[in-house]
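Only one chain is included here, represented as structure tokens and corresponding to the form predicted on its own.
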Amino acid sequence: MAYPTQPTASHYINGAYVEDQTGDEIPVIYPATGDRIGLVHAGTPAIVDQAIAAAKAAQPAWAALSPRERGRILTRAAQIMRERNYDLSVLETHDTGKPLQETLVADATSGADALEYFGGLAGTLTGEHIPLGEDWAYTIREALGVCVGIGAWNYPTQIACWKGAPALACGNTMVFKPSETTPLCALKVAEILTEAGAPPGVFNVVQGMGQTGAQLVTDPRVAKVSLTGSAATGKKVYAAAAAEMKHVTMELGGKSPMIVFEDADIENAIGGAILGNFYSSGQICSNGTRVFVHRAIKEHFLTRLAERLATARIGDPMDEKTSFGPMVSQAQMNIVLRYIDIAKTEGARLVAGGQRIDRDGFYIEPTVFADVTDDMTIAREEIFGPVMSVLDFEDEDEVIARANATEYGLSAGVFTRDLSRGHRVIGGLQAGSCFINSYNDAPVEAPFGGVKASGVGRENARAAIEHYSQLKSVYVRMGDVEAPF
């Protein structure tokens, strides 16, 4: 099958495809048939090391250019994304299977908002004078040197350039290492900075497995590791890391909790868990899938939920028609399959979906079940697949305490008409990345990330720059120095 800008090689180094066909062979299958549309390979250890040397000579220069001039290539790299949105959108679809209607108002155009905005902040970074009586002190913001990169495949395009942007804002260089399973469009971003003006080495691609990572982040060479994954292998990752004192960014799971009062407005407060559970047939990592509901409209509820669902356009992610697409890979959907499995042997009440659709491809019925308890494993375990669990609570205190009764937090939402409700009950709720009557917005201007098991650090806003550069200080004295002998 024939996708636009087809990258032409396995991986993008020092500015240029490479191609190196002694690494294991990487399949890419398309979600929506099954079918294989290409080909790369993993990189070899050779592969790795040139990658990281790349990016390890060219980070001395790219950090004397002036954060103006950097700033700029970035800018101009979120233009050209714009400009080419529907082809790198296809691209997209075709990587991850996600509905084309999605993939050209959520992925390369997310992607350009992260360039546009840490180019526009890269002249921004500037230090801080401190008087000290006729002393003084000051602070300079430098480049922590080259950084790695690690995506999951449910945003490929996305998490390039989410973690992209600050680093090369800040001054430093990036190795990113793609998801196996979307392997594609993190080399269009490489390609794309080059066009815009990045000097060779600045942004590498490398392809591969769990052994390429490893390399990657146990290399000495390697200053920074920012990760977007599964909470096991974001301990592996976070641990190899700290055995060489290496700053970390870790974005990982969850199993978010949603919780929808009694005076909330249904339509709005089914909308939010629609987008919390079913947009990308629910991979996201944010996702609210413990929908907690108010036993007083709980029937109200789940019967205008299945009623929405019903309206699901579910088929050809390249008809911009479809709302609804498949799983990312087989291996995926097995995983989900699994877990229903579990919840109706559980006791799990199931009202909609619940079953593999009958098509080609990796297609799962979007799946709701209710009178899910706290012990059930569907309420216990991150599933990465469209399975929504509804589950009753009369008090606001006992639902909270619920909703935190996870190792994980990494995102919360509240549907109430009465903020001060919402305010106070998201501040009861230990989780990084919250909502009052939405969910899942993620505009780049607000930081991202969790705490608990859901990660360390956050991606986006100003707050990336903290972990994406170090702070120096220097101590001025104006007079003689005093000395005991």
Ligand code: NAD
The other form holds:
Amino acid sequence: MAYPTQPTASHYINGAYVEDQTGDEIPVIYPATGDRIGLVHAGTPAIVDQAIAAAKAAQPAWAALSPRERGRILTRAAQIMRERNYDLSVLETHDTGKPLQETLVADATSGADALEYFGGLAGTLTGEHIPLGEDWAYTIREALGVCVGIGAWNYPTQIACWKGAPALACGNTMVFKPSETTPLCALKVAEILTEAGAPPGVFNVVQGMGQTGAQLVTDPRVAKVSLTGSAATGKKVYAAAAAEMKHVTMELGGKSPMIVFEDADIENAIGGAILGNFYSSGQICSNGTRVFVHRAIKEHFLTRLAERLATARIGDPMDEKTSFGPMVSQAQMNIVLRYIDIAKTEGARLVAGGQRIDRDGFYIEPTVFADVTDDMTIAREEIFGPVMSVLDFEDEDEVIARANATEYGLSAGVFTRDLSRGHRVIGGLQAGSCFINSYNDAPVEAPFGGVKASGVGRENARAAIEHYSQLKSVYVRMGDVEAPF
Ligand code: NAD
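Same protein, different condition: the form predicted on its own was shown, now please give the form predicted in complex with this ligand.
Next comes the full complex, this chain leading.
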């Protein structure tokens, strides 16, 4: 790899890089060319054991530090990430294929936001005093212990920080397993935390496929599992964690609705639809992939959408002018191409794109289908690629019912100039992370997560603290104990 941030080994355990070449080989492929740019090894059972043992050993002393001291370390890590934003963004682009135009503003920077936010929050995490007449009770907010984080491949730096920062702020330690498709970025997060002063064992990284993840989830030393991944994997991981009554956070997939009413600012609505379908080549869990457009404005919406799509700059992700890059892998590209074929067969009207792009790497054109109906496969299944479905509607109640007719419930968006309608419609939608006249904003200050099959628990904001700590309540009797005998 010819860039300065290259990690030096596969795993990061107890404050240092660790290699074990007996683990299965996981090639690192640059999605923009298909070239192999690195190699890591999957964690063997011995590596998994070593990482969990390091996290377990480090946890009591980490939890015993003053919360402000833990917070200071996280804040320092945030500062280092911001100082190295360019190099970290280059690494993120090589790991994922996302254009540098995006990674410079959305990855290490949002990871730093989480480290900074939870670093600031650490000193404020208290219990409460509960007056009970003469007696009283109080609560103590305690860490859970060793937490396991398991990541998807679309935001490898951000996911490591969204899980690591609140976990560490609460006094937990973490073993993080990145997706096998994007193994590099989390190693840099671990390295930076060490540099910022995190003691050895507080944040560890182990590579591997699902099998390694499963081994981490079922280890009896692990108290909590936070997964970002597909609903299918979520069900398996949730079940495995439940068998030992472990805490979970599940950030899973979606098939989210974006509703454009006839009074919407059309250009803003198209902007939201572009962000919610084509940013990161459509590989975002909260994307509004079912775009319900009021029949009265549909053709105008489609015409302007196609005109704006034609201005996308598709190409080399390292060129900062490029605004649309490749899919993360050949496998994901093939999944998306299959969905495009199915949509054509089922009778959806192709308005834009629809083809693999003839160049090296895993590029697919930004694709829009119109006249999509609720029963079509592309309207029901998560595609996780640059494929937008435009569906017509006429009536508010009708569109709410249709928007909710999915197993998922991650996000939802409404575009309208009628404020009361905006709030009323959002109130009726079954989704955890919603937007009015916007799409896909995910600031660390606001809780993020899904309902129904899209997940359990919340990341970001104060809400995340509830999922990385537990309350001990203590009753204090001030007088004598009155026993019956
Ligand atoms: P995936 O479910 O295939 O894999 C996710 C992670 O789980 C990987 O690290 C994988 O190795 C691991 N894994 C697989 N099987 C496992 C098992 N049995 N036990 C433990 N770990 C296991 O998902 P993906 O293809 O990497 O990512 C795409 C999916 O992630 C999409 O469905 C997308 O919507 C979802 N996603 C959700 C969010 C969110 O915050 N809600 C964010 C990004 C991606």
